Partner chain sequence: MKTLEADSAQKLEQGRVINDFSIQVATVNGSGSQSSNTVLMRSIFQMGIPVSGKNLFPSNIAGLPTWFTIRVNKDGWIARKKEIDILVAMNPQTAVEDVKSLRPGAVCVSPVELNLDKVRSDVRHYLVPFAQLASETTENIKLRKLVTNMIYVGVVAELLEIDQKEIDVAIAKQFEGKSKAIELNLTASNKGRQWAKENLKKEDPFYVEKMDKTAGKIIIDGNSAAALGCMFAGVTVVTWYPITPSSSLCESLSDYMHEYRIEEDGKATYAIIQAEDEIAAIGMALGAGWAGARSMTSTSGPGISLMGEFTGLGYFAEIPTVIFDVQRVGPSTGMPTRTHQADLMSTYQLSHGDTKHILLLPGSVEECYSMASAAFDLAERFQTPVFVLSDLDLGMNNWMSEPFKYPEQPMDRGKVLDAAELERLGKFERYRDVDGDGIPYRTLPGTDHPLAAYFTRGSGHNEKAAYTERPEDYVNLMNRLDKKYQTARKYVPKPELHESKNAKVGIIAFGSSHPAIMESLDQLKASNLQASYLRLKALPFTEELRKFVDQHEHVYVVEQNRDAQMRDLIRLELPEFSMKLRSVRHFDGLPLDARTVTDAILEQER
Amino acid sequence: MVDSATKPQGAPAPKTNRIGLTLADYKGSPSTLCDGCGHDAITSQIIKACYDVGINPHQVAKLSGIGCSSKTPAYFLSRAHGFNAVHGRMPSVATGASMANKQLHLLAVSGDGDTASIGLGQFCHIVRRNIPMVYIVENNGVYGLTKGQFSATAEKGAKLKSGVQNELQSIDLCSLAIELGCGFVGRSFAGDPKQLVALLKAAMSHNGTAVLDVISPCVTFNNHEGSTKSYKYAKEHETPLHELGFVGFYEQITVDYEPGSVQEVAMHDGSKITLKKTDHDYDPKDRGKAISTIARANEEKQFLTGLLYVDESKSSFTDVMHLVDAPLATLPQDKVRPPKSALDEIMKSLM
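In the form predicted in complex with the partner chain, present the structure of this sequence as a single chain.
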């Protein structure tokens, strides 16, 4: 490298990942969110996960809706194209982009307002179609950007700063996703970087829609006593289902576990998730149990985190559509305009 000659003596070359990029290559512009916002903590883990797995930034398309959370794609992977859609409608944009270029890795960020209220319909349908993408919900129980109104994921009984109490039942996006047939559903916490980064990496290796509901405290509007989405509350109540590990397809790591203590999940691309058992005896491949476990935890005010459900056998929408191998977007004219003989044949049939 030319540059190295001018570098001060002794300064270590920055560490690089398997494709030779530095962590800085995965960063975006500086965040404009409130200091301490959970969303920024998630951004850091997205950057780390992308660096760790060595994804090529230009092959990523970042997508989001509207909200503080939806602003964050500007704060990571500045070398990837980004699309900040309209409120609640990111899934449709993602669907179109995925059809246009199936080689893109879609990385999407939404909020609880963006997904569970205005965008609930599109959320359900993207899960139903199983568009290959990582769909992160940065869940703070409020509308941050419009100054702290309750969202549909706020627990019954949760209190706003003003003392107003939420009387309505919350929507649990994870059980909804599982119910809708989602093949990868995880829940995590912005304050649990280790688990979050492992889940993010695993989600990226899934062939289909991977939904990650990440509790992400809003320090400005929902981090007070009485909030059920504050750092304090989440820390106190977090109950990891397992200790999550991720071994990428490019890694040759074998770890010896005590027999029966670790469950391995083989991912679509050859990567592997390791789930080290805690007190819970939880099998994320059991759909019915996943739904009942989440329901019980919600009743008992437990905050369960980890890989809630996984099924690697589902076909993605790209598979179902039987698309040609090359991206539709850049197919040459002779592939997309049938020959004159085709038009002649059609015209004849109409005479």
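Same protein, different form: I have the form predicted in complex with the partner chain, so give me the form predicted alone.
Below: the lone chain, stripped of partners and molecules.
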């Protein structure tokens, strides 16, 4: 906070968003990651997306596991709730948080090791349950905290700095998420802030699990010639499916694209994603085509970016469980403790 005595006379008031907060209100602690880390670029776009959407920081729960990526929640939304879980177990904590208080916005940050290796089973089940949350995978293809070994998302043929080549098939988290029935799947690149912000804002308006796989180069261990997760490789091999725009429910619904060249997808809260076609005839609502298109791109050593798949009709886990709006801890005893007559009725039904 700037003291009025030290504030320069005549200085303009900082710009605020629709709920009266400044961009600084969405920041966190200074990053301790390596200079140039792709994760820091993602952090910047998370801050901007939350500011643009107008989410109240104290209504957000930030969740993470273990790894370089899992340190990043400390660097945004300092006023939000936060929980750094054990390795690969963040989805269990997210499920509990969602059940305890469905009013919280869950924003989870994980890594390719945390998600695709030790946490793969947990990832599968949180997608299957469709917990309302944004699940961001900061994907650099290596274990940065343990000196750069290949992770499960490293492409076959990729090379380490030492010259060691990866001989194992990679796990494509986007294909897996779509196969498991995820209703919102996107992929982006840390070096493409415009696309990433649009995807983040759309994911925040989705009622269910929204998975965003973000290629995030590790400048220390995986940014060299031969790496398939470097800045140079990503820029040369990125294939955008469309240009993305996002129109929030609180904005005037206007689109400046040419008629007939845009597909709109309505979200649960009234927001819209606008998809301007490039040279790809791609329908993100076609599940089969999404899977086959990703597979073909992987074979051609390309990585697709954009909104890969969306199904806005799916019910979230909190809807399926018919949870009340109030946080469970605030409910009085007469609401959570069934009377004897109810218990008698249950026992009678089991006889």
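Residue numbers count along the first chain shown, from 1. Model, not experiment: these values are computed from the prediction. So that the term is clear: the rigid core is the largest set of C-alpha atoms that superpose within 1.5 Å between two forms.
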query: Threshold 2 Å Cα movement between the two forms for A342, core superposed; finding: yes
